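As a starting point, one isolated chain is supplied in structure tokens, in the form predicted alone.
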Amino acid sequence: MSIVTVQLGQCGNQIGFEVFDALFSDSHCPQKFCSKRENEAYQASCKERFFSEEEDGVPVARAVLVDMEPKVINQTLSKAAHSGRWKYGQHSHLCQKQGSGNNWAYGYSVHGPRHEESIMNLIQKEVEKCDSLSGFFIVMSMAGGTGSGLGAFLTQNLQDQYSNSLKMNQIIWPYGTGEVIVQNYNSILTLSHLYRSSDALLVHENDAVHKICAKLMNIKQISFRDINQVLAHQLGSVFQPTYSGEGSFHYRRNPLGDLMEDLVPHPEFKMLGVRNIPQMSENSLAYSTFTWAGLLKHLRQMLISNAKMEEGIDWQVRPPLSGLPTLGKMPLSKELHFNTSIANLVILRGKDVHSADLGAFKDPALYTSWLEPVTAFNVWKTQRAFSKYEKSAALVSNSQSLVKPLDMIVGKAWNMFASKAYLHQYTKFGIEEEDFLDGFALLEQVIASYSNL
């Protein structure tokens, strides 16, 4: 089954390019740990998901590119074409001459309706090229204008027109210090709209990825490209093929459907995060060896202490003792130091993958009381290594990890809203105070639901 990717705005298009490049590079890198037949099946599965074949033999990304300014799309199309390895479709993009000026309302209320028909036609053409559609992967930021405003508008449209297909939005959480004065308003409006129309939100925080570049990749002057390559690596480690079951050598057919089934058991809880281990520069990798026991021990502690990378993990954090009654909920000292999960999916790739012991992730204390670990925890495997790592693990989790950043964004936006700062920029394009209040109410409910796990 195939996934159609929709790249929106500057951020979505730059990340989208790196994701397709990472998927292509990985599926064509030499393999030591699996047979030639397995490797060919892996390549065919990756291709079916993300690429379609053209006459000249160059794979074409199953993607639609949208931006309201031409510069980034032109750069993206040209970079893909010049790589000589894969490219974007000739007529798979829409760009205009005037951006959204970081105004969510302009992206949603002006650009959305104005270009709705053209964009939906492009998407339909991509869908028609798929033998069978798994769903849509929508890549966007939530702080600007085009990616966030137009992204929310298009996700709603996809929900209306393709109600039986899954929609996953990959959203970039803005830097806490901020690039845009109204980023908190834009974020509130984006998240509240997506919560109504998307099936899952896969969130990457800019601050966390920046730290990975600095501390783990040892990059001195970090560019957006560095950040996007880390994001692409993390997304590739989730979306590349894995076996459909224990002992099976067939690759799963429906990646988005399987992800949703394993991670989103209730529509109130649809915010997902990704953690990867190991992540390091080529130079460090040459001197490193890994065991599954070591990798999984670190990954579990990253989960429960809510660390985004293996450096600086708080090893003091322990799960509450399972089996004890939780009368009156946990004391406040637990606050949010321990990160309770609804669902976790561990994806293992590489040498001796079948020997990895995942018992520690099945501890009931890691999960909310209303789900059994047998339902809440899943594992996907393949002995084909990913990228340059002999052994690697990715953890996709639906947990409390985003409560604090979400609460901060809602708090900052509310402070501005209470003094009516910059509201006129939104009301002049038809986004009223009631729309903000609806957004605040919905997100306060999300925060409360996650906090009470």
Second form
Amino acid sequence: MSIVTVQLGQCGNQIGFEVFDALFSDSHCPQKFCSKRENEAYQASCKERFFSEEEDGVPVARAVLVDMEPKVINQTLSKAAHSGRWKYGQHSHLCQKQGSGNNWAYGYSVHGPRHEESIMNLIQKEVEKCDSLSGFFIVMSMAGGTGSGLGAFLTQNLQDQYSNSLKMNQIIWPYGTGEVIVQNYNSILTLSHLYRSSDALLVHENDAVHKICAKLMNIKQISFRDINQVLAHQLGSVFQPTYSGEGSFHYRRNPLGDLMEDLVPHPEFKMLGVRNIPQMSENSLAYSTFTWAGLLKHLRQMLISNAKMEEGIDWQVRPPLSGLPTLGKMPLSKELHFNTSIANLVILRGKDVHSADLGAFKDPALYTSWLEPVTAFNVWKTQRAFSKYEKSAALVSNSQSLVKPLDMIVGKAWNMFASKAYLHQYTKFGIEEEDFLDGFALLEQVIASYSNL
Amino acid sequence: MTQSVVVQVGQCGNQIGCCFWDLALREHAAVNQKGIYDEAISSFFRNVDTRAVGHKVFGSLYQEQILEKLRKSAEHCDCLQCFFIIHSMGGGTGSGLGTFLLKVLEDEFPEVYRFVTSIYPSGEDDVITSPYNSILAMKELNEHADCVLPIDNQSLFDIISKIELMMNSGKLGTVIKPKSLVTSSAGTSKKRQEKPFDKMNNTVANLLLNLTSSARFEGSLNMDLNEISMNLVPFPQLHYLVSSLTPLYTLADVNIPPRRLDQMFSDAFSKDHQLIRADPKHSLYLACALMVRGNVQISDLRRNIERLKPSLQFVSWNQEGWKTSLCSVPPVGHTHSLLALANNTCVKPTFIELRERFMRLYKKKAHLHHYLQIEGMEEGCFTEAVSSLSALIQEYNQLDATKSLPVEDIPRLSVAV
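Next block, the form predicted together with the partner chain, ref. the form predicted alone:
Everything in the complex follows now, all chains and molecules, and the chain you saw is the first one.
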């Protein structure tokens, strides 16, 4: 089954390019540890999901590119075309002349309705190219105006027009110390709208990815390109093919469907985060070896101590003893707090993958009480290694780890809202104080629900 | 690709405007060797004699004619985003007509942003009635401009003097490239006689170039003109932005190590680099934009924000009030540059001084008859204008009062669990 990607705004398009590039590169990476037949099956599966084909044989990304100003899309299209390895469809993009001005209201109320028909047509054309549609993957930021506002509008539209297909929104959370001054307002409006219309929100925080670049990849002058490539690597390790089940050697058909089933058991809880191990510069990789035991031990501790990377993990954090009543409301400021999960999905790729022992992830203490670990925890595997990593593990989790960042965003937005600063910019385009209040209410509810796990 | 129309008004406005066109052409020629009329350049020009685009406008009696010219310019744009008005506050044409045009533009093109670069009168002004002109103009700026970039001649003069000092002192490692865009008109299209204000006007022209660079050229974090208004104007009245440009001179070394890059950021906040006499560092920030050009990455930007933040005071509801942009193309002759736009209470003294100079004249009714004899002008216009300015000053006062108060946490919405 295929996934149609929609890239929105500068962020969405810059990242989208890196994602397709990472998927393609991995797919064509020479493999030492699996058979030729295995590799071919993997490549075929990846292709079905993400690329279609044209007469000249160059794979075409199953993507629709949307932006309200032309510079980024032009760059993205030409970068892909120049690589000679894959490209975007000639007529798969829509761009306008004037951006959304970082204004969610403008993206949502003006650009959205204005370009609804054209965008939905582009999406429809892409959907028709698929034999079978798994769903949509929408890449956007929530700080700006197009990705955030137009993204929210579009997701609602997709929910109406493709009610049987799944939608996963890949949302980029901006740096805490601003990129955009009104980013917190835009974030509130985006998240609250998406919570109602999307099936899952896969979150990446710029701050976290930046640290990975600095500490793990040892990049000195970190650019957005570096950040986007790390992000793309993480997404690739989640979305590339894996076997459909224990003991099977066929690749699973419906990755989005399976992800939702495994990770989003309840519509109140749909915020997902990704962790990936190991992540390092190519130079270091050549000199490193890993064991599954080591990788999984780190990954588990990253989960429970809420670390976003394998350096600086707090090993003091332990799960609460089983059998004891769950502690009341999670104190957000507590140092050693333990990160409770609703559901976890571990994805293992590489050599001897079947020998990996995942017992520690099945510990009921990791999970909230209303789900059994057998439901809450899932594993996907493939012997086929990812990129140049002989062994790699990804963890997609639905847990409390996004509560603190979300709480901070809501806090800052609320503070600004109380002073009424910038509101005139939104009311100008039909987003009133009430709409903000609705957004705040919904997100406070989400924070409370997650905190009380 | 959006277009902007530049409206140059009065002697001051037109002199600056001319510098601007020279620099803009040079910048685009440098970027596009083939000299093809590319997309970026079309943001400012149509494919006709470019000098025709900047108009000299005469007299408010010619409203229809002016409108005609503006409409024609607008028609040539398929997506007009912004009007840049360049004028002085002190003179008659620039101040009066310039601000009159604001209302005209607002009525005729309500969706198009109006950015105004206003030259405020300095201490020694050659126009006696400049305080009257300025006060009357301020009212219009308050009501009809989206963003105002106040500039004063004294600051420009000080900046130019500083550059010349550096050039003449022959400081080790400091070699000003002779073709530096900032200081000379070498390489411009026509051989103009260097006029006394040329260097200062060049600086203002650079300001406009840098303001629009992220809209014209590509980069990893673009910033369009509409984003400036969105992020830097928290309340409609408070739309005065103090600007600073660094570096003002190129240095001999090509490979500038990070220490020098960081110096660029520090300089942007020093009071010597502001284009108006103001000290933002010791006043209250409502918002701040950093527009970087050249080989600067997000990590450099963040490092400097972290470094400078502790020494700056931001209003309680906008503690992280930073808007940033990264444009890959540096200005001609530099490897990188930074334009900082600050919405900061440090503009208050300028306005207070303006009001004081006005009151000194007005109390004696000096020269008032020149104004009152013009149809449509009455004393009420003056009193209204002063009220408007006082109200603005009061808003800044209220914000300043919050400076020393502790930041209170506002109780959040509580939800049923």
